[in-house]
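Next comes just one chain, in structure tokens: the form predicted alone.
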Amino acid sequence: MLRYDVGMLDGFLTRGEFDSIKEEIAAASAMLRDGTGRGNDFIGWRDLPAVFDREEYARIRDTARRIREQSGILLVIGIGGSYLGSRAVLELLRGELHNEMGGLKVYFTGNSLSPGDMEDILRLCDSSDVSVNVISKSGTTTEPAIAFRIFRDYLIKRYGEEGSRERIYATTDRTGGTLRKLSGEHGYETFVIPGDVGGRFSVLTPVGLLPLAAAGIDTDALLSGAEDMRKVSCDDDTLVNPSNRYAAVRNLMLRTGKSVEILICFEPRFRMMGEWYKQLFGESEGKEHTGLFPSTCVFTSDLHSMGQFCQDGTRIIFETLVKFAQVGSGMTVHPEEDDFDGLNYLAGKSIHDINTIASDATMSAHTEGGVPCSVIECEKLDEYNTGELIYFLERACAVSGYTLGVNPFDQKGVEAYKRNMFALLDKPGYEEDKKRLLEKK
């Protein structure tokens, strides 16, 4: 079972800190539990892992199956909550190679408005059969629809309309939007985005089961982990709740003068982890001119340039470990007859072992050095303990966000650059918009 560790903490946060938080945590934890919070039309994720649709489910697991007998490249449409927690488990699970192992490859498209990234997936899709799953609620927002409007008509010019309609999937709402009405009228199988699930909370939703179904990822054992955790997590609003505990931490944290918070991952397949982890706090709680900046490093590779800043640099960071106990099969370092390279000390001890102490020796030279640390520890890299990441994280955030007096699971600020993009593209109805930005110029 995860664990959250405060330890490392001791002289940077005192007893009486924690309990002068106690009850402001235990307070927004039941707003959460009881739905009595701010956005509580957007907690749908809260008890998903045990609640989920079962025939959807099942449907998701048969579509995998026909997605993989059908392709060998399979293109995921969509951005931030629609392809961030999907690809985070994907490449965590199987490595940022994935694509080079063998069986399907899936590619993440429609999150950028680079015609680059475009062109270079397109040339990619003549090597193999492809199929599309493309998620979106309304099927309006721009950045997917003008992807797939792009690889639509690739799939129409190459498969022909009967053809391309067996190999297009949309995950979008259950009854309106733009999306949800042209499936319907050209027949493309759909699964449904739950309207009480926002996107940064959804990947354990068809948002991130089919892509991570299809790309042979164990689901059964992903969705046991979270639901594992939620067990865990959602009678109790105390500190001893592993989530309350990061929730009090980060709030601590931030009344104590912190206002970036890093998440530290010594594997290098975490990386998207912690995109998908930005977007969960990020959107959750920088608001009313308040919240962390969250912000993530890949160690040892980082250590090598933003090493220093975290050794060395302004006392405004703290640091969350994530650490995995077991990783890998077991490779050791060989000896050298000439030891060329002084590394025989290091002979017959295992790299996951030499990871492991750099990270502590890391975490201890940064404490020493008075950066706060604390470590969020999993037992093993799998699907199951993914899961439990996942539902702590999410939980935690919800919690963290109650606790600092915002909604969690609102985003207006992300609505500004899209209401002067439409403007300054000349979208109908943004007239007055248009003449607001040109008038500053």
Second form
Protein chains: 2
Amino acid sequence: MLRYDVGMLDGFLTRGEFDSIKEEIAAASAMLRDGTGRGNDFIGWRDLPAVFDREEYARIRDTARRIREQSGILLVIGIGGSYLGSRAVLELLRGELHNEMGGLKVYFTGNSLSPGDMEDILRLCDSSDVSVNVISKSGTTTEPAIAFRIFRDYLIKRYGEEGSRERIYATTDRTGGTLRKLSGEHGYETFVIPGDVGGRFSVLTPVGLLPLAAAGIDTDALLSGAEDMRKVSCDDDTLVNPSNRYAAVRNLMLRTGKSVEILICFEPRFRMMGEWYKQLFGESEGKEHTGLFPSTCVFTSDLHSMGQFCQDGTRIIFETLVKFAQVGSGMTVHPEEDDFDGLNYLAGKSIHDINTIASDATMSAHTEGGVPCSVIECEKLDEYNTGELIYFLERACAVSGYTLGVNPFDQKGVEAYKRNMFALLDKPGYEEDKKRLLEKK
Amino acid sequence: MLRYDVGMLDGFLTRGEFDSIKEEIAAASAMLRDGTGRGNDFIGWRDLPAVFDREEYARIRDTARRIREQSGILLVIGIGGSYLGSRAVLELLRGELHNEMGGLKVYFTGNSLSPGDMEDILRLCDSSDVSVNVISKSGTTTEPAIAFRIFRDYLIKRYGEEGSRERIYATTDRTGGTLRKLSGEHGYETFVIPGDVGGRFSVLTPVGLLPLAAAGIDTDALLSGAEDMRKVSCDDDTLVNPSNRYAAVRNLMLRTGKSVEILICFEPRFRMMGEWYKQLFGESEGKEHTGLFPSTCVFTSDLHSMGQFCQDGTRIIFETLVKFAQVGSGMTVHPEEDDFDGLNYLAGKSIHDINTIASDATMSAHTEGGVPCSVIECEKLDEYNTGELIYFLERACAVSGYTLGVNPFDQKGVEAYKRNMFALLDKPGYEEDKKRLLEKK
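I've shown you the form predicted alone. Could you give me the structure of the form predicted in complex with another copy of the chain?
Every chain and every other molecule in the complex is listed next, the one we just looked at coming first.
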């Protein structure tokens, strides 16, 4: 079972400080349990691992098999929560080079407006058969909509109108939106984004599950890990509950002037999980001019870039380490007769053990340097433990946001740039905004 | 020519504030010019684009050709400044999928202690012939030293002792260190890391140039861009000098309570340049409990994750946008007869133009929301402009660090974790440190 260890916070947070916040945390935790908090029409993710639609899940597994049979490449078109979760889990479990290691290749596109990136993927498409999973609640979000126009056109040219229909899978709203309508007209196979689950909490819905199942990830184990974490945390409003304890630490840190959290992992393949975490917490808490700035490092790599700042820079940071006790490989350092590099003292040690020692050494160096650290300990780098970790972070985020006093489930600030962009792009309906922008210049 | 535009800072920084810092900046700029500042034995990067070793450069070009002839895969073994710069430039110019687009594949390894990542790369090696460029001043840095042990062993097993020698290229200290010694004994071709250039400033030395030339990057143009930026900035100590102006803005921001800088680009392929920037500034300024926390976003992707926080979160951030006026492709949005997604208002527009408008829209939304933004404008996404940008950032970093009052060229804080790690790994000579660590527990 996942553990959240605050042992290294001695000297940074006192028992008194934990006591001071425990009632606030209990209230926030109860609000989430009872559905009485702000944004409670978006807490569908809370019970998802227990109550997800089994019929649809079976169809996801069938479709995943069909995609692997019909294609060598799956394009996943989506932005924000519509791609970060699945890409994060896929890279964590299969590595960043997964597309070069054999099996179905999965490319994520429609998550930027970079023409070069789309062109590169178009070129790669010619090397194999292609299926597309387009993910959008509305169907009108600019980035994925442009990409879907381009890749749908590509499929039609390559496979014909009829052929293209069998290669397009739409994950979208149950009833509304242009993508739902288009799917009905053309007979695309569809999956539902539940109305009460926001994008950043959607990795355990068809949004994440279809691409992951297609890539061969064991989604049963993923869901089962999430469900076990739900069970241990859904009814416990105390600080014994690990997600409550983590929410407490985050809020206490912010109150003591630490405004930046760095989520750290010693596995490079965790990088996109860090991006997923940044959306989860940044979009949930970064509002009303408050919230911890979420940031990530991959160590030991970034010890040789950000390590100096962590050890001795501005005292605004605290660190949260995600640690995996078991990582697959047993690769060891071999001895060299002449010990040319002086590494023979490591001979016979496994590289994972050396990595673990590097992790212990770093955390104690940073603690000694005045940077508070706590540790999320996962037993193993596998599907089950990833499911636990996802649910743990989602629940901690909700409780942390409630404790902070914000609505963790809205994201009104995301609209400002869109309004300006639509105005500057002369989208019908945004004439007044355009006038305002031009007057400012 | 690269421009640095502070027009959007009106309302955040007054002329008076710029006036208040201009003498400090002039003094810092003059210190760098005259070599009278702290750490001045590490300012070799300053004149490098003008005075680099032409004989060695010719040998780099020849070696790059040889590597392409002998191998389909180049492994670059190095950590921190020994890989971030070359990987950043390669991905910026060739895209993150460069290894799947044909030509020499370049994998960066030895930059972590993850066994899984090394195993993946070992598996990939069997698909083609392999050359190795190992980059380390000393040869004893743990991460690359372990990787070099493993991949050197692989080459010897595959090509024999003799064959392996022709496939190993060492970039190291001119005279000292175990890697220099080993290279002499085995006859590896070697290149020099200049003694007066620190790792994070080394991308325009053989450290960066050999892998980049091997990958087919036009290193002439890269150096020429850097040299032109050097010429316009080396003698001008005023705020007209763009790198001085950027150094001024950074310091003024920190003084007004903005403790986090976000470097932004609207091209996903800029991601590793962001990592390079984080090392450059974080390691140069993050000391003596001061310095801006360096952070990055790729928009529009991250507008759907970190955008909410930027727009409306804690008021500790300011943004610096890197903008490329021209990006290769002319890909456009095509019209659809039924306008199923409502995107026909974009038909005929190039995706790059839409991206540029998204960038303008975002920066004005963030400015309106109270987040200060300034813009580094590059003419084109190519080698020449990348060279300009690199030199601009390096020089700004030095002046910014001097203005902050630190030595921008040391990194004493990086040693703390290493000392603990060697102790816990029972490295000879660290017995006292081990005792200290065990007592703490």
